[in-house]
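The chain below stands alone and is given as structure tokens, in the form predicted on its own.
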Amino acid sequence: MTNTAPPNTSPATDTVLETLADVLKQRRHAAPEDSYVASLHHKGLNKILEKVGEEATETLLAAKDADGGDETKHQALIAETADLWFHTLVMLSHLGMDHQDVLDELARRFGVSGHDEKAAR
């Protein structure tokens, strides 16, 4: 089988988040009450935006926890980070746009100086 997956990707990184764009797309209908994804949805976009701010600010603290720490510290960011990126995710399905969208603006950006990216904003 030949890799179509373009230089610089992982292919186990896009299964993944493939596989998690698909069980949002799943749950987002759900009843409330079976699905955590679902009660987000229908609890609405402030909520959801909540979420992310929270796991934002928690993913924060873990970093300056993880500064100088050792493996439990380093972990705990790893989690942190990856509940950031869930409610992330949460948050483009409740908007009706996908990870993809995020994943082509950054693969556009390389070879771009962030310093002339950013004024170009």
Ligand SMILES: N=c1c2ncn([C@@H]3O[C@H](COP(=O)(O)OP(=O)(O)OP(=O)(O)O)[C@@H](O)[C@H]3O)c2ncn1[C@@H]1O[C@H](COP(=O)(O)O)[C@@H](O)[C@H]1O
The other form holds:
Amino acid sequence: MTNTAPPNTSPATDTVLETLADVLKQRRHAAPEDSYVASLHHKGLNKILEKVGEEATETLLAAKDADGGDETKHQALIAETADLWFHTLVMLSHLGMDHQDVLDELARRFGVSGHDEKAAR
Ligand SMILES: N=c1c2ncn([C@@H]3O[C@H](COP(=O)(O)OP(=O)(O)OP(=O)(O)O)[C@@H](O)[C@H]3O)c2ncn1[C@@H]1O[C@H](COP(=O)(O)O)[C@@H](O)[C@H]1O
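Right, the form predicted on its own is done, so what does the form predicted together with the ligand look like?
What follows is the entire complex, opening with the chain shown before.
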């Protein structure tokens, strides 16, 4: 039987995305009342996109607040950014993709200046 529970201890930071992707995938088949991620999958893409939009706005506001702010404001920005990343990962998972697709794209872009890429369009 597959263990669908998330690990009891935090995974090492270099394996967080991979471990989280596995949990998000497993949650597609979990009961919505038992799991926040399952409840998002159950409510569907529009609800997930609504959460991504909300978290993006909260991240922008926290970034404005963190500009010139203290450690507390910086921690608040980190927390909002984590919420945003998390919900975009749920979005990708809902559509059958994951963080690796994004990492592959970022890796592909290495060494290509944003200005050069834009000029070549
Ligand atoms: N990383 C996260 C994570 N980050 C944020 N959140 C949740 O995201 C939600 C969104 O925050 P909000 O302040 O917008 O919450 P809200 O106002 O209650 O949400 P709405 O009513 O507006 O939908 C909160 O309920 C947070 O707990 C997360 N929920 C889960 N995870 C990971 O996903 C795993 C599986 O979670 P479950 O599916 O709940 O078991 C967990 O073990 C974690 O590793």
